[in-house]
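Listed next as structure tokens is one chain, alone, in the form predicted on its own.
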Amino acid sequence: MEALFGGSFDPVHVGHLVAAETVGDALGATIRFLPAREQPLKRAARVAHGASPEQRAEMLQLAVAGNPRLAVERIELTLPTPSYTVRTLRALAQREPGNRFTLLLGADAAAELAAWFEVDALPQLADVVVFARPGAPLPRHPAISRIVEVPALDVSATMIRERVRHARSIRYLVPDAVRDYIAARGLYRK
């Protein structure tokens, strides 16, 4: 089974990796991280990415190196913006006919499902699995087929960008190779 874990990953952090590993174990799946070129809900809120889509994909590649269960899927970087999940799933179905995917969503993303573009088409294109921290409110939506509990880690990409902006350490919050990449390219300093 192959699962797709989409998001901004601006930057990828240990919370993303722990969630992917935990869900991969629970489902017996390999996980493809799917960096969004431009997320529509963030676009509407005028939230700009701190790193380019290519840089975010490169950081993901560094983060998953050495783990055969994890990979990076760059298809959204070639599709028109904004990055609608149904458009991505259709493009993958065309490229890989007969391959049924599982779409992984964090509880926060799943809580916004009602606002997604063509959300009613999701169940025909993929099985939707939500991962949530213990005790976190669980979203309800007809497209959701399963919920998997993942360890609670209080880390976010927003917090990491803020720490970099204020010259504070991000060691142990992101893989070392990602930390080095951020430093070498001067990301998130503005």
The other form holds:
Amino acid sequence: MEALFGGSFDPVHVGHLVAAETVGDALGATIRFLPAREQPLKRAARVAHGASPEQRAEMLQLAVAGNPRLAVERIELTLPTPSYTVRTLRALAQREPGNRFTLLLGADAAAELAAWFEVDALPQLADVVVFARPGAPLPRHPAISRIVEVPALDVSATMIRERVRHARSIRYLVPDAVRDYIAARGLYRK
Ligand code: ATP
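Complement to the form predicted on its own: the form predicted in complex with adenosine-5'-triphosphate:
So here's everything in the complex, that chain up top.
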């Protein structure tokens, strides 16, 4: 089974990685991180001086290296913006006919499902699996087929960017290779 985990990943952090590993283990699935070129529901709050789509994909590649369960899917980098998931799934179905995908969503993302572009087409294109911290309120939507509990890690990409901006350590909050990449390119400093 192949599951897609979409997001900005600006940058990828341990919260994303632990969730992906836990769900991959629970489902016996390979998880492909799907960095968005531009996230439709984040446009208003678009981060100034964030990393480029290519840089976000490179950081993901560094983060998954050596883990056979995790991979990076770059297809949205070549598709028109904004990165609508339904459009992405159609493009993947064309590229990989016969491959049934699972879409992995955090509870926060799943709560926004009703606002998605052409969400009614989603169930034909993929099974939706939601991961949530134990005890968290669970979103309801007809497209959701399964919920998996993952350990809660109170980390966000916003927090990582803020820490870098204030010259605070991000060690252990992101993989070492990602931390080195951010430092070498001077990302998120301003
Ligand atoms: P930002 O702070 O920039 O909004 P983020 O850390 O929430 O970013 P996204 O790139 O939006 O990261 O993450 C994609 C998805 O990963 C989110 O929709 C959310 O479901 C999930 N996610 C983010 N942080 C965590 C975390 N700490 N634990 C589990 N899942 C997370």
